[in-house]
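First comes one chain, alone, set out as structure tokens in the form predicted alone.
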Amino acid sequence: MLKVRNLEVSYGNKIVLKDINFSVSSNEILAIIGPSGAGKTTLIKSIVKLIPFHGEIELNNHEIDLGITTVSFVPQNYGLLPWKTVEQNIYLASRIKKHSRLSKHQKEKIHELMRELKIDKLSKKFPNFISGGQAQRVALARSLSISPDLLIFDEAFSALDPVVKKTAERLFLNQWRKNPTITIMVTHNLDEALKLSTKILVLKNNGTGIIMENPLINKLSDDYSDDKNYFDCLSFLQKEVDDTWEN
């Protein structure tokens, strides 16, 4: 489990942000909301220590340590090598967390995910001939392929359009079923939010923020059109983001 105790974030004399509480389980997504400069980029760069911050945040009762912790990023722009294959690509992070080549089973196991993914047919292409949602399926067998310790989206879907993203969105959760993971999800996107997540962070201007569970909690899916309360809900989630965010 994820937690994260009476986080304060500053730069100089500017308070960025302030008693954030909250925890991720290994069977939960978060997905983080907010206005341009909310934090959420601060937030999870203090997850991982790229900053300093006060406060207490840790994994599994521990403080994360980068080099014991796998914490895969999957960032807007899928962060993949343009001179490196797409299976390429896809060992590369395997090989830099064992420190190794990796064995037959172990690239067996990469091409499954490739398959479920439905890249497989793209291993030896290169990022630059493959379209964003291949390159979005990319990132995320890249990012799954070392079972991560805790799993972070950076508006990994932001990008795609409507059609793609729903593809991309409705794999990721085929594979996160499979193996559930502590996942945060920044976004901006109000429906994504209530697709891909179990709660959800909203944060304000101040840097406080609140805490709420999906209101959809039982129903994680990528298809909420048969669902009749989907609609209030998003609603009930942008009354909630307006008020927040004018205080």
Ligand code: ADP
Second form
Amino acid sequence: MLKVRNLEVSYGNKIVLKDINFSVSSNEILAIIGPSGAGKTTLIKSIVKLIPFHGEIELNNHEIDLGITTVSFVPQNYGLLPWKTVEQNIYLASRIKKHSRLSKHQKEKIHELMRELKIDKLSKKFPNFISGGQAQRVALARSLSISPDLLIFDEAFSALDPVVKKTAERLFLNQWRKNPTITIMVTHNLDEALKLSTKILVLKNNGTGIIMENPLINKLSDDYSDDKNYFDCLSFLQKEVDDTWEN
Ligand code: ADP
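The structure above corresponds to the form predicted alone; please provide the structure of the form predicted in complex with this ligand.
All chains and molecules follow, beginning with the one already shown.
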């Protein structure tokens, strides 16, 4: 479980985050939403200890130690190395984690994941020669291939067109259900937050936040078309966000 207690972060005299409290267990996905400048990146940087903070951040009852804890981070631009093939990009994460070359068995497991994410035929291609949707799945495969203790997405589904996005969400959820991992998803997209999270942290302009259970009954579903509740939940969340961001 990831626990954040009384988190406060400042840059010089400016307090950016304060009184932030939440927990995320391995069968939960937390969506973080907030206006630009609300402190979403600062919160992620605090969790992975890139910046100093006050308060407590613990993963499975221990302070996060990046020498021991495996964190997978999927940035908005997917962060693939253009001079490495799709396959090499994915292998690289495991090679860095294990400090060694991969065994045949480890490579087979990665290729199984690539097949499931429907990118196995792209193995020898370079990132500049694949589509945005394919690059997103390569980044997803890379992040999942190392069985992380903590999985963080920074707007990693946002740039996809709606049809490709739906496929990406379904493939991600299938993988996540097979192997639930403590997951944090920064997004500005309320629809994505409703579909892909179990709880939602709404960050306010004043640096505080409110945490709420995802109101959607059918959460963690890529197909909500039958959920009569969906539009009610979307407008509920929209209202929360409007109220929160105004104040
Ligand atoms: P978000 O990711 O929600 O857009 P950030 O966490 O990037 O917000 O930024 C939160 C606030 O902190 C903003 O006002 C931003 O200008 C400020 N900020 C971010 N990084 C720094 C920094 N290194 N030094 C000073 N101020 C910063």
